[in-house]
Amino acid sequence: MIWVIAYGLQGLHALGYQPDALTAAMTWYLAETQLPDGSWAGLDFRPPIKAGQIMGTALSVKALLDYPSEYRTRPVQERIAHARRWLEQAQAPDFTQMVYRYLGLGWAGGTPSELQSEISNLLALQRADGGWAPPAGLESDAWATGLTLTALHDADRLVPTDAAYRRGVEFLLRTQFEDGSWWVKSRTWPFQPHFDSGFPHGKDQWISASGTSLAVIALLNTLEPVAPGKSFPSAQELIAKYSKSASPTSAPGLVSAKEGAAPPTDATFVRDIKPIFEKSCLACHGGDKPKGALDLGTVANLIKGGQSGQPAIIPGQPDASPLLRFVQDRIKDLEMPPLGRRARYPALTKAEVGMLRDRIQHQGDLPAKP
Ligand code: HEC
């Protein structure tokens, strides 16, 4: 029940929602609900949403300050005090719980020390891709980039200026998909037969949904405010201002960001690329434990690349493409194939290299218009 209200409270500050009986009740039954050591338990355990204890805990905190009234049995102040003390001391077992222990600290009024501990922590979890990712072996994705980065913006910690937020804002647009939205793996287990939302990404559509709407927070923090009269910047422009910033291996081509850019075509790369990779690169960057964790197969690992965290390719830019330098040996200790290998695998001829430059020029193009 404590996320219903407590995720309701939110939703209704964030629109401006003035207090009345309703936001009271609802207050009321949050505040009555405290546990005797100060937290909330927040019972109905569906990760990432609502994930245990030290999140109901801070986002019951929220919903106290931004509604605040006065209680029957304890003023808010000393609820809220009382909860902080919970949160100190607190154990965060995993990622979510651990944006939510500093989010909830930060609304309790934590000291500036126990804050800066754990924005280190946060900040030391970003990926070499820019983004931050769950435990458990999944990948970066929009979820727990944008929880992240809006958590160290909404407690005045990271600016959109600073490095690790613009690595952050740069993994999202590289990551959106084409329809605008954001793919996120769920995290949980089906207890109930899926019914679908109408959002994409199948079964994975509900986290996706909210990874999709923390995404758009998370830039729509980049924003300067807007003028009264003025529109929005366009994505476009906001894709150029990011651009721009970064050098062209850092700044992965922002490919899918790009407005109405086709979704990869998978199947003409491949087909074009395949006896190629085939010939020189896919005994080493194929099967299960691929060289440099980069496996040549698909074109979404290509763009997503290997341990370096570069895509390997970035559409419609070859020769900022990190791969097509490799295969040219213009990057000394990383040719491809390695040199010291080419008896058995061979380095790619001029011909080679000017059909990838073709393929990897094109694979960003518009979708010819029906
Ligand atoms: C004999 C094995 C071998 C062959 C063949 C080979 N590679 Fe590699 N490749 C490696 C190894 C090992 C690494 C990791 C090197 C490192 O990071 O120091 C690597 C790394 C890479 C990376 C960087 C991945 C990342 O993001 O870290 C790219 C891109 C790449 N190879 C492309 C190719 C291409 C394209 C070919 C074929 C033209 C090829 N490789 C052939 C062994 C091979």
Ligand code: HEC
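Just so we're on the same page, rigid core means the largest C-alpha set that superposes within 1.5 Å between forms. Residue numbers count along the first chain shown, from 1. Nothing here was measured: the structure is a model prediction, and the numbers come from that model. What changes on going to the form predicted alone:
- A movement of the C-alpha atom of A351 reaching 2 angstroms or beyond is seen between these two forms when the two forms are aligned on their rigid core.
- Here A312 counts as shifted, since its C-alpha moves by at least 2 Å between these two forms after the core is aligned.
- Once both forms are overlaid on the rigid core, the distance between the two CA positions of A300 between these two forms is 2 angstroms or more.
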Given for the second form:
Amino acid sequence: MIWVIAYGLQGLHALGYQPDALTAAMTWYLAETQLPDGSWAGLDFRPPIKAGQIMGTALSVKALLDYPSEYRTRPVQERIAHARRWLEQAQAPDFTQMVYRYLGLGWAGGTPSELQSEISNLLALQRADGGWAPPAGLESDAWATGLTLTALHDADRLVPTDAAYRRGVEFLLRTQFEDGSWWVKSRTWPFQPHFDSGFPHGKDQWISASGTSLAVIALLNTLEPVAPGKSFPSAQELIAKYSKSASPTSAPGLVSAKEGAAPPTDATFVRDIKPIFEKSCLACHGGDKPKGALDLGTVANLIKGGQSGQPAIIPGQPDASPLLRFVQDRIKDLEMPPLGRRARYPALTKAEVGMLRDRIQHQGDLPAKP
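For comparison with the form predicted in complex with heme C (HEC), provide the form predicted alone.
The next block holds one chain only.
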């Protein structure tokens, strides 16, 4: 829970969200879950985004500083000082927690002289290619490089003109993909069912999205600011403005499946699409126990989706329909049918993909009932 709250408050603060009852409730929870030794547990371990107790403690300190409140049990400054004492004696077991120990100490009031050894240690880990890598044995990547550059920059310990920063930027520019993203290899055991977010890089897409964000921040820090932060509207002002100017159903990607649809009928699906699925898909995604709880046997099931909770198709929006991306092999590790089973279950031909695209586009041919 602390990850959701700490990251959530960090995101709200970045958006200029002003303190209110919501942030007060979130910081109250953080304050009251601080352990007697001054740390926060950080039990949900999914590195590197959720990397342990040091990281959880540092992010909690940042949240309490961004949205300070008074707590009956203990003043916030005492809580932060208690966390700082814990961080000072904590030993970082890995690179990510090393960075966050440095950040946490800085947020908690550590002076430049006190943090000099941490700064030197981080700079010493920069590799010959200009990047940083989290665990030993992995190559440099955008996540570790973006995090380190951003951490040192935000603490005023490294400016974009420094040689180390320039080398890091050169690494990021050299490793960016043509689509604008960066690929970062996942290091978490995949115990949860994977679903496609729409971001590139298949099963590595979640850490790649985070790494891409950190890389962009590191690059943005090389640009001269054009406007002070206070000149931008707060998140609440933007929410109020959006609420007045748009309804939820007018937002992109939220078009109802029934808007403009002809009277529902399965005739076209049964005639044109189901035979394709029978050849290549329904052996796994059909029957009493379809894989991933995704049954491709009816239009209603396509719209309902499977275990991920996402629809397989979005009527009228083929490019936003995950199923179409899977059958075109556009999602690494999520190609459908799986690459290793295509001797038995052939890939869809270009003509079949075109037919599926056409049926998704014409939502009158894709009814919302079986």
